[in-house]
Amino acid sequence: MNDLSTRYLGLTLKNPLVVSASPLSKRLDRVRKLEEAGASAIVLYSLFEEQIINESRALDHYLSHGTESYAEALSYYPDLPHYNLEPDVYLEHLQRVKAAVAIPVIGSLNGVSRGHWTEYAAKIAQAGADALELNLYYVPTDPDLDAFEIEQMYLDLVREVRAHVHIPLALKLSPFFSALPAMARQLVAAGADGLVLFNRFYQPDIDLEQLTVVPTAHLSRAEDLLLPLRWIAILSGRVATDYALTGGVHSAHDVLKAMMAGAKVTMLASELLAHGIGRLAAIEHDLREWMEQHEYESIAQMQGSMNQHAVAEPAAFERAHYLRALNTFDNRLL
């Protein structure tokens, strides 16, 4: 039988089927579903640097509103063995995950900013964690700010939350730097062991009856997967890293391309959200039939073989096939 198994992070995963931060692990059931289905492991739903922050200074303000007035101001406590704040909610059902299955589990950090939140990181870690999924998530709008700040800020990040746990690190990026490669290679001199390309930006639109701004959220398409394509192609043969693709995984065919970029795992929600977690079983069956036609003993040995080092034409990654590309519609044009 073909051997689907793969490294990641440093954990033996027995396929490169991961479900990503989504709310599919939000619930017991879900959970155990997901690995029922052949999911090799889980990251946990983002726990939000804006949760740990508000709902700390909420509890802050619970305790010290009106003890200067009078005695009865103790009734105004919360009753603390009842307050369970949303991160510890998370760290709770973190635990209750580990337990309920096998397969590693993920947690996930969602911010940007230094701050005692980070240290979020080693509590997920003490909460029985297998890594740590830092997403990175900014859009910068202050035009005072230049990308050198920034790019500093993320670095100073990812130092601190290293600092604060010893399990494998990932973080998870945007496709918006201006030198992604040297970026790359910082994060990890930093002390990731992991970058998981892209995540996807929230993006608002206009309700023009209303004239409101409305939040959006929609589900990943199969051709979003060719901008982190790319990029691991790029980057798998020149920072040493484990690469993570997430976005645009919806079939066994995008996790071969995936794997042959250069990736260790994919990383899919979306595929699940709309078809169901039953889908992860028929990911797999094709790609087991897929690795029998090819004749392909091993997820290990395609890793790789098709990232810019690899190819016959490494500038098909670049710029000089983007005028080749745009010469296909003149063929079409009557």
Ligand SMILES: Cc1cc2nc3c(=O)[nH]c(=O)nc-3n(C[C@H](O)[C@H](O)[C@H](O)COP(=O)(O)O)c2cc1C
Given for the second form:
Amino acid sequence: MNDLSTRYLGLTLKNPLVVSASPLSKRLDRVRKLEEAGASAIVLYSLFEEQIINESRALDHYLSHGTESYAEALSYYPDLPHYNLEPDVYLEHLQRVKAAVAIPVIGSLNGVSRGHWTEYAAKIAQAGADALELNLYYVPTDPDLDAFEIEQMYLDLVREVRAHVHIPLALKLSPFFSALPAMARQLVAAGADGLVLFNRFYQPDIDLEQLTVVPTAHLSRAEDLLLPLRWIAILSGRVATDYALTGGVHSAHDVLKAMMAGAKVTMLASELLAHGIGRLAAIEHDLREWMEQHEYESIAQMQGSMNQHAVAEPAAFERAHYLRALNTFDNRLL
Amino acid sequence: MRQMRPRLPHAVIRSKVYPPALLAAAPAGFRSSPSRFKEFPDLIYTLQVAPEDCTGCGLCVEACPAKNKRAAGRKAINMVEQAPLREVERSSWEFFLTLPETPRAGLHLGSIKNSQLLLPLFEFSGACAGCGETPYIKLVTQLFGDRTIIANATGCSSIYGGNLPTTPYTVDAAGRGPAWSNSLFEDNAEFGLGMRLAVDKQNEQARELLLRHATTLGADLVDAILNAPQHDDAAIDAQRLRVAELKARIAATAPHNGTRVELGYLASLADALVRKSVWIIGGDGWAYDIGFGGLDHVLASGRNVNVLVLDTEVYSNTGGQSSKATPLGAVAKFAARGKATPKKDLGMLAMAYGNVYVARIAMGADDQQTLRAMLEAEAYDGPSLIIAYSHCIAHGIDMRKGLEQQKLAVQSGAWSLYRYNPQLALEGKAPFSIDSKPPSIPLEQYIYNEARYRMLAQSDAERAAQLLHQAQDAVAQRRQALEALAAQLNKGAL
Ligand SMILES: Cc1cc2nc3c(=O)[nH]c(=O)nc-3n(C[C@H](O)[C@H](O)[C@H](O)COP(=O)(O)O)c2cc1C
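Requested next: the structure of the form predicted in complex with this ligand (the form predicted alone having been shown above).
The complete assembly is shown below, putting the previous chain first.
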């Protein structure tokens, strides 16, 4: 029996198949099924900075709105003794998930600015999370704000969150950095125990008939794997931390590639959303079969075996490879 | 230029078509464009805002279908600071008011576009900015003009409708406007029925007197008045002219004539010879609850009245108490844990009579259907009931999105649209038409935009989930029931 176990953020996981932050973790019955199907850990869907800051304000606004308009009505709603806003619901849900499964549960916070909302990192830890994933999602639109300032903002935030929690902290990053290796090193120095590559941005689209901007949430495709795969291969030999690959993991082959590039775990969302939770068991089965056939004893054995330091042709992950790729197209055209 | 919609609450946006020559007197800054109405190819069109009466609700910006080709975020209407525009727009508005009204006669009222050329006789009310009720009342006054007689139940519509000594009901250039009065919560339907009976009695007496004095007044005129068809504005205008002629002839009758007293009496009754349109208006607290016994009585009377229920699903004016119109799962005072029972189906109760015209409408979802329902209800010679979805500050919504919520209510099946017209059954045609498509979005996509539902989810998530589940099941059942009813009612149709 080959050994599928891996270590990620100081946790020993029975295999590298982690459920990515997504609605998959919203219902307890699904969470149990995820565990049964073989997930080694679950990242809960994210709690957003905006939910923490705006929700109570919005509720208060709507409940008191218009109360001054007529002398006959002093209010329009009964006073309820207590409201569970989304942050409380999230924490309660986290506790329930923890109680329902034995595998590690990782909380997820999504935000960019410093502020009291980061206290929720501590609350997530208190609610029993085994680790915290902080999703740094920021779309820079201000031309006066340069890269240095934005990077400092990220680092400040990471330090602030780090100060709130003692559980392991992973950062989910976007691929849009001019100098990702330098950024990765600074983030690790600021207190990150792991990096989750990459965050997918939900790109807004344009509806031509309505002339409106519409949000889109496409599931990933196979080729989405290549971007995080390359960067984990580049980074894993250079900046020592735990890497998780998210984006485009659909099969056992994808998991194997991620391990070889240097990831400790892969995270899956689209595949499970599209084809069901049962895919976890199938992928695990294929993983074992491949390792059997190719005589690998353990996942640990292959981790990093194809990272940029280890491969015969390190330039393949860099610019030189680009030319070769273009040439193959040339050849095909002939 | 795109068409203006009737959905705006305060009558601060008006449109007119008029001859180009009139533009000569226009003040600087007055805007106009060629008319695209096929009925008025040579006229000029202006859409004008009354700058000082705008409440800033923003509903028009949300409702406006026309977007700027160079910057799609801008619409044909945009909210901007009032101060820099005030002077120019004030003089534009004043000039606009001097332009002639579109003549009602000959204008096809079944089109939304045309209906918005008509002068509203309800304007600048004190209703909340973005009110969901007032567009319906405004439309009634546009369609039926000064022939409208309104009995108004106590509630929001009596407060903004008669904030004495002011009133938003107004008159046309001839000094004519709707007649309006307000009665109690518990007797408004009967109050309106009384208006109907009075008008009918006056009409009856006038007819008797006409016949008795036909030779003095001229047999042709009397005959024309007695047999006048009054099915549309052109025919009604013709009758008004006859009535004016009648009054002139009475005035010209020699004072020594022995019938003078009776003719004087006829003159005072003559206006009742022009068809009147009686509207009984109130909220759901009146229609579903406190005034329901009377409403039922009036519907059963068979008399020609039009009942308009402005259904906000809660007692709005007194501060959000639950009514029998409050839906399952909504939080209201006296239903703090979310209403445990479903909304009463007032429309189906009325339909059970078989001879009552019934329509359920939501202007934000389908204004064309709203327009049709109003015209059909008014044309039906018997009792009519129109139940109109009215978004409200008591729903806990961003009021700019009120029309959007109406659309979601219909798409989710929480509020289905239909019309039942007994007249069609008499003609052998299908009387029942379901005007909304089968539910296409889950209920939560509609209800959780509203604090009245969200607050339960946030205070007692389990109960909210359970009520949502029940309500979602009920949506499917109601749709099935509607379709079965349609099949049954329309069975024998030609
Ligand atoms: C419907 C949906 C919801 C998601 N919600 C979150 C979220 O709340 N927080 C987060 O960090 N990532 C979220 N993601 C991103 C996933 O965690 C994952 O990183 C991304 O989908 C790429 O992985 P995949 O190719 O396996 O789908 C979501 C993705 C999907 C498809």
